[in-house]
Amino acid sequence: MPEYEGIVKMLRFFVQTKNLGYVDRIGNALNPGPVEVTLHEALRAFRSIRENATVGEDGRRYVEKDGEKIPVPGIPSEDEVRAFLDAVRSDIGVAKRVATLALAYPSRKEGGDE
């Protein structure tokens, strides 16, 4: 699903950050309204966090977590995110395939800030 791998890295900085919240409501979301609120919940989170972030010594923004530096991606785009919400409001197991996604072990070429 390369067309929601903002909001699935996003999700997976959560799950990184062991806030397991947002996944889980919307990969359990029995309708499209409880995803609609999370995403929202979750994109308002996230900006707060990525604006206080720390910028490294090669421009990546990233939190540190019982020891571990932790990489902060880039904001879902609107696009992006009005494509999700139109997806699942016709399929609610997007939300689903996209929690899992973020749930599994990212990707090797997966890095932080974009």
Second form
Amino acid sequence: MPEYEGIVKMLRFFVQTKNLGYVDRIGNALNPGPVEVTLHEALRAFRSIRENATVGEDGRRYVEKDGEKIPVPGIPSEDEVRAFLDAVRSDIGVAKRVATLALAYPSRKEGGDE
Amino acid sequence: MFLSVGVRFEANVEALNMVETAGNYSKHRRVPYLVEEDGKLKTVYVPALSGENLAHAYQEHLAREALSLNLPVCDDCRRGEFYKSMNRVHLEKKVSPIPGEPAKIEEAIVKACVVEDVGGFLYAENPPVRRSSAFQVSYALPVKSMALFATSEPQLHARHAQMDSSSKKGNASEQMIYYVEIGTALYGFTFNLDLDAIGVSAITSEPILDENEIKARRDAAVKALFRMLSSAQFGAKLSRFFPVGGIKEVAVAVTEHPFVVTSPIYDDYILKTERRLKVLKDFGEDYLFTAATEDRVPEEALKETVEYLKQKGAL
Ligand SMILES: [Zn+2]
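Alternate state requested, the form predicted together with the partner chain (shown: the form predicted alone):
Below, the chain from earlier opens the complete complex, with every other chain and molecule after it.
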């Protein structure tokens, strides 16, 4: 699901920081309402975390959790969010797939900023 | 005897139950809620207080009331750290050596601590021992008819620190802005207390303590609830977000056997509860039902409850 990569990366960031609330709520949603509310909350929290993140020497943002440096990815674009919510409205299964991908081990090494 | 209380309280600009902090944003607990609008059902997200939150406050009051009646409370519970004898390290502070049989372990814990007697515990060792809580508390949720008016809103605050003259603009943290999400709603919750479970073994159903001590502990359990409601000392962030409002209504039912008042999230909960109780009376069960709404203050209803319990010999 490359078209929702930004959202997947953001949710994966929350998984890595042991905050599974957003990914669970999106993955378990039975109708589009909760997905929209959760995505809104996740984006709001993510923005706040990103602004307060440490900028490393390579210019990438990261947060430290239990002594581990976790890179903070970019904020998903407006177009991507809109496309995702539209897709969820016509098929709730899209939300489950995005959440599942966020829980999976990333297939390649990911950078922080982009 | 079984006590069940429905409470309605108005809280404006409260931060009683914050769930997480993300960067500089701290979020109020929210739950999905099913409401009817124009004949259609819809899910809305409303501010809420968890039962855990209310239970913690209740147990803090319980520890205090118990101590003021010279009843035992263990050191952990005294501090408001409710580990509840979860493992050997915590249990050994109360009883050493630790007995081998579950019933003996339960007896030792109940004797040593009123909070664990009333609030239950889980000793997760070998053998494991579990005691269910004698009190139950629901989430506090916005009253149904007004749920759509409930709201949560982030408020901007700033924290200042003295400026370091060497700090350059851009990396100085002399000011930090942060947001606290506040909730505003008319909330309702239910609190139940099984007085018969206090001081009695959950394993053998036999009393662990003598009658006088059991009565004193029930007294502490009832007083703790009344103190919590009367003082509005529950929830977090009271130091700067003490909710504006207060308890609007209470409805109390005291019955011989378990009976729960209709949830105060419904507008007709007092009437419904009364009708349900009347049916119970046909079965020959005695009860007390008292409510405080507009012209009666909650304390008056609570006092009537205590008097009834005394008259019935429960306290
Ligand atoms: Zn204790």
